[in-house]
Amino acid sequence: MGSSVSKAALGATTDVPTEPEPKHLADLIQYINETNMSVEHLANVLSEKTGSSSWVVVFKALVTVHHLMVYGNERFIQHLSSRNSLFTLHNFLDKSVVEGHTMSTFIRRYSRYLNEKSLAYRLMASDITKTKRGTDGMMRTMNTKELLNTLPVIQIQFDALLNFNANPEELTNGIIHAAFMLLFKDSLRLFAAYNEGILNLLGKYFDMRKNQCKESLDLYTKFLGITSKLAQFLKVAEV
């Protein structure tokens, strides 16, 4: 099974400038959903692919990782969050092709978001985009201290997501488009949880201590700023 998962991972991260093939992604999802299979080997293969000098290979590896985070068994993101470091691509630059410079910028931004998504899981022991919502959901049932600890983590992840900052004219190939659609999906779920947390926080405002009131106002101000940026992000998705 190890060789077949390696084959699927390599198939998803070829140097052909198209999004990872659905067949390979489906094979990888099936693999990590089988609880007797180790996700460490798969994570290692994909991590190695991000060491390529080709923007195509690196970007496809990141899209594959994100796809597995969103659609795969929670064990995958749980494993990624346990690693000391995930992606160190802040200096990545592919100058070998014309499109490489622009795509390298998005690779650096995208890898930062995936790092923050993984770190948020480690800090909260859950993927906030998949937690239960509603009156008895995670964000609505937190106490003040929990909210003041959790909302900044969500804000940092959201900032990293919105920092991808692509306009419609820059979604020029299937790879960046696939990345954008995964970010779009995360943004809706992340905002739903974020909004519920803010509503819960505001409901507790008049029972807070003075220092907690100040923290809450700061969090609310940042929430308004992120809401404005999200509106711009969603406009790109409409095009």
Contents of the next structure:
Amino acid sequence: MGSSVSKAALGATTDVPTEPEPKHLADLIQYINETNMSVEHLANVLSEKTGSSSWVVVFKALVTVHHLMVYGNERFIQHLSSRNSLFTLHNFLDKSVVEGHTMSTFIRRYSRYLNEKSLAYRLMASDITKTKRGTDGMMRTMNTKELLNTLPVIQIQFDALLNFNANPEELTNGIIHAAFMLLFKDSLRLFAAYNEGILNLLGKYFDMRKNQCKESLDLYTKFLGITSKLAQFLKVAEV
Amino acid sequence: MASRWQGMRSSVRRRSLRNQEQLEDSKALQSVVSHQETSTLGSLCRQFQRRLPLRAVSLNLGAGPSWKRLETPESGQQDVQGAARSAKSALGAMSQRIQESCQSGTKWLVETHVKARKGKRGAQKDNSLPAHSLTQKSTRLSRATPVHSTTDSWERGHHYRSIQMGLRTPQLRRSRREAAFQSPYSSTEPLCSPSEPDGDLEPVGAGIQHLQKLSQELDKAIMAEDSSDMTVFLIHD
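For comparison with the form predicted alone, would you give the structure of this protein in the form predicted in complex with its partner chain?
Now the complete complex, all chains and molecules, led by this one.
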């Protein structure tokens, strides 16, 4: 891996409590998109940074990974999804500073979402937020069996996204704000795909067997619940 | 004098006999009518007793403003806020409408699945036209105005279900139903006609249309956000 990319990765994950600098992120995106160099080492550097005890470094590393998943070539998320384990931050807690407690909660939730996002890529072999939409899109043209397998995966990813559950008064620094913006971006695309899947499901409902109908009704009921939670999420994004 | 009394007595007797005959006739008629109505209504009541009440799906959303067209973005932050605002208002308005329709739609999906499959199988045997999508079917049916002059047990059942679900029944359907209750013998249509569940498909069709509209609005919000991203990247470059 080039020294400039290493510098960019380390520069994006310093202990300065501000969001990762756009120039470092742009360098990393350029490396992923415009070269055929391996992304493994880059992923290793960022994964190592999530092992830090400082919430600032960990949160910035997660934001950088998310940014590369969203704006980078699919080969980055493809590599992450091929790993045995991604982020093991379910017990993370930084008690050294005042805001460490609160930010640690968001770090645990955020890392869970990124894990679900990678898992969803592994299960569907594609990034649902980047798939083609519309009447000839992926979700609209799926058959019944694929729909019944795919929609629960989307629901789990969505649940993890909405579980970030930040209020406007909790977005107190640039790092959590950057994380929230990336989650907002994902939420729109994820819900657009989810909505198209539900439309397809309703269209196929009357041709389904009884057990498939039961599953479809469950999926539809969950869809309604997620819709109302998303409305709350968007209220925060509006502020 | 005696003849006058006799005349009066005979006229009174004739009047009472006539009244008696009228009473007997009306009783006979009522018993026949009530027997027929009782048997039809009884079978309907038995059908409805078998239907399980479903929990209403309630969405905790306040009233949202009407969706406004997205304007050309000027800066990154305003664009994101605008995209969030438009997506939120579209979602809020759509969720409210779906909340009203999903209760009846979900119930109808559960209750009429079997009937629809039977009807479709029968229709497929007779009809050589290709199968329509659910959206087209529901749109066509929701647009169709009922032109039959009499009702049947299907509509009576629907009326009963509508009361249970708290839906407002259209005036036309109510007046036709009242006419049928007054004179069921005027009906030349069969009592059961499951091939025209126009009222039952309305909530599902409306819900699907709302989802389609939401899909379009989400696409617009995503495009607006993408264009703002491009602006930000260009500025940094």
